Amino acid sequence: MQTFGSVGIVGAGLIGSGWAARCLARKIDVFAYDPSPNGETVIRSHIDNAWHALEKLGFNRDEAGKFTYVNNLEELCRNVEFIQESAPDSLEIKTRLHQQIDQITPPDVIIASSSSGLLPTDIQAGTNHPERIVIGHPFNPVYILPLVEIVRGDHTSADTARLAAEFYEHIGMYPLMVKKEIEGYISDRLQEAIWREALHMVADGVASTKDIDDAIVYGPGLRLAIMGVCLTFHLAGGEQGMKHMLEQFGPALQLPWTHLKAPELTENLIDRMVEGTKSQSEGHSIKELERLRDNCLIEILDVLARYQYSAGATNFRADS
């Protein structure tokens, strides 16, 4: 497996910072750049917060890779072996940025985008070396959650996808190769379906934001964390598995239980969503909630790791 000694992070938001923290924990040197005037302050603050979780995973900050913030793309691109772009998910921004990076980066350096739904073929447009551009879509918090979806564009080479997967495995992630280029990839399309239905229920007065979250965290969310959707429903069919489940519950698919089209985001719906989540988080800052989330995720992963099952088998620990 090929390893990488230095990584370039373009974008200092939550995702870019999460990539930086994960790579630093794996003793990889990180060069970071963001065009905003406070980019360095923001990314250092996010990395500091991530280390509360990383230390629980056994990582020692004194043994981490070296972090360097640079003031221009040129300096970043000439110092790294792999680039992870995490700019805002705008096709205009990403195509322009990838064209810039492609112009100044040696052609053997992989350029991966953290896009959460754009097509890699579109992002590759106008570059001289589109074969080394690929999607590497992570999930927040990147420094804990192991999933990364790899999506090839029309011009992405098989070697690029393979090497990207090896890099992600090296930093303790679970690379999922998306078989077909599609908007939203796999996981976000599933999340989007739940999100749209949640918005409908709030808009229709069926449930509050807290009701919706409770309906997940006290029930199916616990199962999904272990076995996902399909295997969970396979078990719902008893000894006959999925076949019996589909025979028994398949007719319900014809009932008007869900809305796939998103509701109109009226001012009233926006206010209800904002007020509901504000009430849910009352008394806790965002940073406090992030640390609570991180602590709970680590303990869930620890349980799964004892059984070497599902996400627990990725073993993103200092001693792995």
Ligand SMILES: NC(=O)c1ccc[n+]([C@@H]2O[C@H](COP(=O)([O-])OP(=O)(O)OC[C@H]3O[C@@H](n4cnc5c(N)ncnc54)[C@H](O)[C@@H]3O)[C@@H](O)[C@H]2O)c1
The other form holds:
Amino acid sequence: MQTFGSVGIVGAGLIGSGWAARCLARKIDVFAYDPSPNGETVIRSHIDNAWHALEKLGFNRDEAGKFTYVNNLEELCRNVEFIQESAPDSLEIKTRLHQQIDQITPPDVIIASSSSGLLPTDIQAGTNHPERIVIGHPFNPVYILPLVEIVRGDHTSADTARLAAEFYEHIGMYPLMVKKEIEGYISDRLQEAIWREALHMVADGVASTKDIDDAIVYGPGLRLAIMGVCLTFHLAGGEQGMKHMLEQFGPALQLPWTHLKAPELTENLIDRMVEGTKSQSEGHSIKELERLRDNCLIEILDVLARYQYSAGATNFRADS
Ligand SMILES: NC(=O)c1ccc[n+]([C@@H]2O[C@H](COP(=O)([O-])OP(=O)(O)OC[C@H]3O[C@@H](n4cnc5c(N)ncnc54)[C@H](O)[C@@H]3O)[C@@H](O)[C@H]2O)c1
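Moving on from the form predicted alone, kindly provide the form predicted in complex with the named molecule as a structure.
Everything in the complex follows now, all chains and molecules, and the chain you saw is the first one.
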């Protein structure tokens, strides 16, 4: 399995910090760079926060990789064997940044982008070595969730995708090869469909933000971590499985149940979303809610690991 002794994190916000924490736990040295004046403070505080979860996974901070924050991109690019770019999801920023990284990084270094939906072929534009550029799209919190979608652009080599996948496996992740280059990839397309529908229902006064969340967490959300949408619906068809399920519920697909086109983000809708989620937080800070989420995620993964099923069959623990 491919591993790298040093990884460079370019863009040290929420996602860059999550990558850094995961790699450090796996004893990989991390160099990080961010143009923001408080970049170092932000990433160090995110990493400190992640260690609470990483210790629960059995990792020991005294045995972690070495963390180095650098003030210029050149220093990072000279020192690392794999780069994970996590700058804002703007094509303009990413293309400029990838051209810059590409010029100052040896050609055998893979450059992966955390983009949530941009096309890798667009990000590769104007680089001298587009074959080493690939999408590695993770999920928040990166230091716990195993999924990483790998998307190749027109010029990404098969070796780059394979080596990136092996590396992600080495750091305890589940690399999902997206077969065709599409905007939003797989998981964000699914999330986006739910999100659009949720916004429509709040905008139309059908449901509050809490109603929307209750409709997930007390029912379908519990099943989804185990079997996903397709296998769950296979079980919804009784003994005949998916075939009967499609016969029974197929006609409903023709009904105009869902909007799918995004609603306009009016001031009113924004107020409802912000006030609704503020009230659902019941006075807890984002940090407190993150801690609650992380604790629960680790225990859910523990349960799935007992059955060696879905995400429970991946392993990101100190003893693995
Ligand atoms: N937030 C999520 O849930 C999530 C999940 C998966 C993937 N992503 C993707 O990860 C990437 C980063 O998202 P985030 O949520 O961490 O955003 P963020 O705003 O928390 O962090 C972005 C960081 O990039 C820095 N930055 C700005 N311009 C830069 C440049 N030219 N070079 C290097 N760094 C620069 C900013 O200072 C900031 O620290 C995006 O591509 C996003 O789509 C986000």
